[in-house]
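First comes one chain, alone, set out as structure tokens in the form predicted alone.
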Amino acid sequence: MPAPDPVTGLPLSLRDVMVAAPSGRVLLNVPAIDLAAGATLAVRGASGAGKSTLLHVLAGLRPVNRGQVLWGKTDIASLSDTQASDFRRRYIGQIFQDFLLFDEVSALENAAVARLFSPKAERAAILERAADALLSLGLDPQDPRRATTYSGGERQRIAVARALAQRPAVLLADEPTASLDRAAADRLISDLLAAARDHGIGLICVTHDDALATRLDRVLTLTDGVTERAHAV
């Protein structure tokens, strides 16, 4: 498998990608998407339009019926489950609407959770990056409080720190501001964009949030699984 540098990001190229349900219903039909390394993209559309399916395809979590999903020179759609999992661990950071934290442990333990699944030689660096990411997001990595005691906005920032601790080439975010009030959402948007800019990584967000979508480079709209032409904001 090619080994691109995760610091500089990865270009994305989708070609003739189609995903169908077992019934045969087409869930996603993407003739082409091209995104430069380090670029940002909002994915929009009504409920059921195929947004989450697209995000899962980009993460190598959903098989495709046909087509290529190229991160740099690696077609993640052609990898085995084990290879795709390894690719995600090395190059893709994921942020979820529901945070998916371990509530009974600290912010730092959550942000550095990738240590549990990484080779011993990488664990110290992951812990250091997790602490640095928490600091950059305004959280104290030495705070011993359990994650359940943090506010919604703080919990999402812990989740962002967890993604950044992987030193990813790209962040994939599924409705990252949906569970937050407006002030917390605006803070998170600024944090995500700063992280993408400072680390030279790409950012792809599925979102209904106009405030987030308008701050990204391009917007892609899905309708019944079919992509409309992406346009610059």
The other form holds:
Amino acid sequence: MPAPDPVTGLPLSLRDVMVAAPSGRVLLNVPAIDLAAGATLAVRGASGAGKSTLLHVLAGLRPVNRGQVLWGKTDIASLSDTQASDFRRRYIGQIFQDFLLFDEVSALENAAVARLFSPKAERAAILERAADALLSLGLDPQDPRRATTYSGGERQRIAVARALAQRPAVLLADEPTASLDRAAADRLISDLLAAARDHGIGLICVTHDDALATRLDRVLTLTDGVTERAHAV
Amino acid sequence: MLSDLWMSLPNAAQDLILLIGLLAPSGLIALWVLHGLAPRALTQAMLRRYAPVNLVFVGLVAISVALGVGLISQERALRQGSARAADKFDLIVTAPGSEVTAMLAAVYLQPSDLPLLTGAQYDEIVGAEGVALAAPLAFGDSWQGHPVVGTTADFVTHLSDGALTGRMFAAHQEAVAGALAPVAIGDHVSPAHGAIEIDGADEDDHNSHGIEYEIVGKLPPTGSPWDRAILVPVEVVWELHSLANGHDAATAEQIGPPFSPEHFPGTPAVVVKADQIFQTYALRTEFSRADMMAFFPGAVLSQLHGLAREVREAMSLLTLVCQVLVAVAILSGLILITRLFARNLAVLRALGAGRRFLLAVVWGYAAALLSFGTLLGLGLGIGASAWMSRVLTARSAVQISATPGWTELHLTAGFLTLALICALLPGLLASCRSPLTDIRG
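Counterpart to the form predicted alone, namely the form predicted in complex with the partner chain:
Everything in the complex follows now, all chains and molecules, and the chain you saw is the first one.
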């Protein structure tokens, strides 16, 4: 199977999305969000405001009770588990607060982890992109050290390389700078923005970090799961 | 039709097909779980992360498999070794008593107190139709723990299949040594009364008969306790015990048959070989009567093996229970360990891995532990059984050689396949967990 065509971003449209807990409590209630392909968005809000729930809905990891989550023309909320997994693999890169790397393998093996569950025809390209991403983020892809030996900032850059190696249309980042010191956080912000700009990738960050939020195109604030405002910075 | 085809196959082909059949489900599962995926790097990462715990799992599997393999191969080796040792003893005739005791004395040279057959009875045996060999045995002496057995040259020839090194004893103070007796041709040995276990020391003066035998020949290995024995003319043993030597005054210096019934002091056992196999059955019937007892050592062994089989089956059941318990413990452990990888596995789901990939990673991890443990256990079982065979051979001189057999391979393959099927459980549990819960940690 040939590798899919390069993706340079997908527009996002949320329509009347509602997510409720089993108890009935509304976790997320979004009448509408629209984001152009390649645009960047900061999601802010107090703890428990529904930021992570929104991110999970966008990734197709959490089912919605109502509404549409359209990436381009694909409503990820209506996909089956297998289809949603495949969509994530093709179009969505994810970065987590705690990096969540495999400690026992090298930076390159971590960055290229998607090749393990991708079709054989795509594996070589993923490995190549992982090496390129590591290099562009200032890491040596040939370094055989285990991931656990890297500093926090380096580990998060490995996580970014992992996300970029999938050649995603959009990056979803959950508090990507929260575990880093200021210097490492600033470098990561620059790296993330550069990667998004260079590859035409959309970037949606849940963050409390003003330094990051202020550098993104728009900021969306959530209060008790409800969209408060979305505005251009 | 299929049954006929199956029965027409050679045993080895049947065993091979059965082995493939037992392993085939493992291959099919591996194919189903792994096809199109490459989880090896992550499986290796899981193996490395908790290496000590993984080694314990492998050790537990190996020990449980080794117990089963060792038990089966050792039991078979004992059975084959004891049967091989009795090969040269078609029929034994003794005074009435215990067949088992008589067999242990005559075939395995175990010290025992057997009643004697008289000269007239021996003469009747020798004269019976179809008797090709009727060798009297005389026990009671030893040299440095090695039994010194009195018998006839014909029996020594029968034991050696004519492949004697040196020559047959031809005089009163000459002897032929078994292959494992620590003497060479030309050596002299001084026997003592009784089965005294003296290793390398001089015989007790009080028990010594005060004579020396010169070793003039050596038997080839027979795989029986006779390999440790020193065989001497039966007449000399009788004489040393102050008995008549089987010959009248005119032939007093004669070695070997014919014996004079009047001067025959008695023998605890006569080893009989018939001209034809069917005659052996007739001879057994003829001498199975009130004043004599005739038996096939092979039949007695078969009865003993039957008893041993029941013991083996009980032990096999215990081993199976042990293996099941180990498998349950390991599966529980694997499920727990897999929970420790929950965040990593959830990340894979978030990155786009399907449930089958998670199943492949976890199953591959479990399969690696179980397969390695099983193979190690197979090797350990075979090794332990071989070691135990050497010890038993050294102690009993019955040649016991445990070699890997199809039964062990079938049982091991069956266990592995069952274990690999069960290993799907932790994989399925891991793949069905919600990544949302685990990703937060």
